[in-house]
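Below, in structure tokens: the form predicted on its own, a single chain.
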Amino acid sequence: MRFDCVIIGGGLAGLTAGLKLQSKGLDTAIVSTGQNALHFFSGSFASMQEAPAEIIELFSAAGIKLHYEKGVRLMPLGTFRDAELSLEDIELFKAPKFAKKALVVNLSGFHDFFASFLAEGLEKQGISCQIRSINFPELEALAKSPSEMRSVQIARIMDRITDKVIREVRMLLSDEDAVVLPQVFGLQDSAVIEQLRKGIPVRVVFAGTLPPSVPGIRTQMLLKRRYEALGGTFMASDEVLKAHLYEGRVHSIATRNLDNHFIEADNFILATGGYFSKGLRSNPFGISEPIFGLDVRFDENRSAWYNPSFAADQPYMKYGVVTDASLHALREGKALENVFAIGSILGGTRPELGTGAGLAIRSALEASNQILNIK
């Protein structure tokens, strides 16, 4: 098989840019081992302090809407976070105090969510906070384990009963203005965000729970739906066992659902993440990059990969691949020129890209736009 180019990651770095490449008429194919950060996606991008109109018509067009204001978002704990780009159902406030009085709604059974930590956390900004759990018998087959009590299964049950979830909340109101509901809705039809807020007759704000995150994964399939209707190629569940580089640049990858068969390209975009998905790996004596061979930074004293505070930044997570200007990935200090690193993989060896969300977006349109210039 051969592509103009193969992306080994299908995460938010990974699917942007075959979104990007493929639109622009690149044939190209992701190669996705499976989890990735996008089930831990908060609604929110990091490092996006302007307003990214191409971003917002790349994902309009797989049917994500996007809103851009500069503010603050609620925390699943109660605490508040500076906030820009951000999913249709994460509402970002000019402040903290948002409403007077909050109903904090949970599901009975339901223990990702914190509701008394995020009542806490708003009785902290001013705002009176009541706490009430609803039982839905729907529920009930879940509740009967721990393991299947989670959000996405929840969210696959409460799109279905909408209706009765604004019902029962309608009936709870007294003289709240604001409700905050668990984020456990819009898995399948994000059509059911605008409902809950149309039905609930004051403000409806939703708070993250434990992963996995529905909003990251409706975004996953969403992407997933836009760039296999464009045509690209979405080889799931496999992993790239291996790379075959000739003079400076990579000609063909070797992966495990294909045995001896290798896929050719033009230009690869290595978009494997970090620790997480495996895209780094660590052992006593340093950190690696399992596919190319490519250059990390790292500190080569272990002690000074860790902070000792549990809540400071962790030195390690700065850690990552090496490149050049244009993202190219270097081998043993030279630039592989075919080669381009995206998303988490970098760490923090690209600040100007930022971090988080708006790293993976930034890294995979500046590299997307370095291979349709090269074409």
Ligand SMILES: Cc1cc2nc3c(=O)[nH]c(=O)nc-3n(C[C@H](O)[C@H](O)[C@H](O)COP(=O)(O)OP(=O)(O)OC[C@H]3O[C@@H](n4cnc5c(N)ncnc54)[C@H](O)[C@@H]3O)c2cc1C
The other form holds:
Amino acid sequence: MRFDCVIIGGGLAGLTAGLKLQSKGLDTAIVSTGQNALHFFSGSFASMQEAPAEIIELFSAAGIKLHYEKGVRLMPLGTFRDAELSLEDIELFKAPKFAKKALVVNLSGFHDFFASFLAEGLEKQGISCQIRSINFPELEALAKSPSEMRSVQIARIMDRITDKVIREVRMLLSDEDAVVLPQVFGLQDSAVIEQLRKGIPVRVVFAGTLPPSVPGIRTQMLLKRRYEALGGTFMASDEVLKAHLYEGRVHSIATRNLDNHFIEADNFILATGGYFSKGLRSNPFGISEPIFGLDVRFDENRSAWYNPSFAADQPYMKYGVVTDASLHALREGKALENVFAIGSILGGTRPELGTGAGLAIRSALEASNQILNIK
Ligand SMILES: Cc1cc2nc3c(=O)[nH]c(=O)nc-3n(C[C@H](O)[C@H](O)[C@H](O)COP(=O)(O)OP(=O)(O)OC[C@H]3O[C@@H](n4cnc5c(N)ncnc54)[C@H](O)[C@@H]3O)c2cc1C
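Just the form predicted on its own so far, so send over the form predicted together with the named molecule.
Complete assembly follows, chain above in first position.
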């Protein structure tokens, strides 16, 4: 099997690179083990330092509507956080006091949404709050088992009964000027979000639930669908085990499912994430990157990895694989000519490219540009 470019990891970084390269006519493949950080996504992309016109266009072609403005967003526990680029589900406010009176609506039997914390947080901002629950008979079968009464399973049902949800919420409204709903809508596409906003005559704000994140899963699904529609090959549930290197270049990779059938490519993009996705591995003696054996920046003094203050920025989150200015990954101090590292595997080694999801996107676009210039 041979491709122009093989991307290892199908999270936000890998999918963004795949979309960009595939849309420019390259023949690419993404190999991905499984769950990624999008399954926990809040809906807002952390800073990426630059106006994201290209990404808005790329995502819009996949059916994902983004909006870019500076503001604050409501967090799942009723606090507020600065945000910029966000999915359309996420409302950004000029200030936390976004309404005079709000109605927080939960679904009976759903414990993964923190209505009372939300109400308390809103009250602190001077927004007077009421909490109400709606009992939908359609959810009764799920409600019998707490493990079934989860965001994604609920969203599958809610998306089928959106008109009924609108009717029920309207009946609960009195003089409120905002409604806060759990993020359990729009699993397949965001049309349901628009429908709710049109049908409910006051401001509709969606607040996060416990994972999995419904908007995050939708984002992952739509990106993957668009990637495949452009002709990309997505190898799901496979794991890249090792790479074959010769004179500073990688020729092929081996995966768990393909046994001795190696995948060859002109370029490789490493987008395997941080510790969470096992892109980086740590043990008491150090931190390593398991596929290529890349150089990883970390403090040799183990006790410097952690800040004893739990809430402080943790130094270990800044560690990551080392690259040159063009995002070529370094191995034994030398840049591998055709291997680029992107996304959270970079940790804090490239702060100029942003943080969190911003870093994933910016680094994916940068590495793709490098590859496209080479071609
Ligand atoms: C729980 C959590 C929540 C977050 N929420 C936000 C947020 O709301 N906003 C924000 O800005 N940032 C958030 N972040 C930061 C996050 O790092 C980025 O948002 C971004 O999604 C990371 O994307 P990524 O593609 O680099 O890595 P990941 O999303 O981690 O994806 C890496 C992928 O590579 C695969 N993989 C790993 N090893 C292999 C292998 N050997 N072979 C094949 N595949 C492999 C993994 O299975 C995974 O699918 C969050 C991070 C975490 C951990």
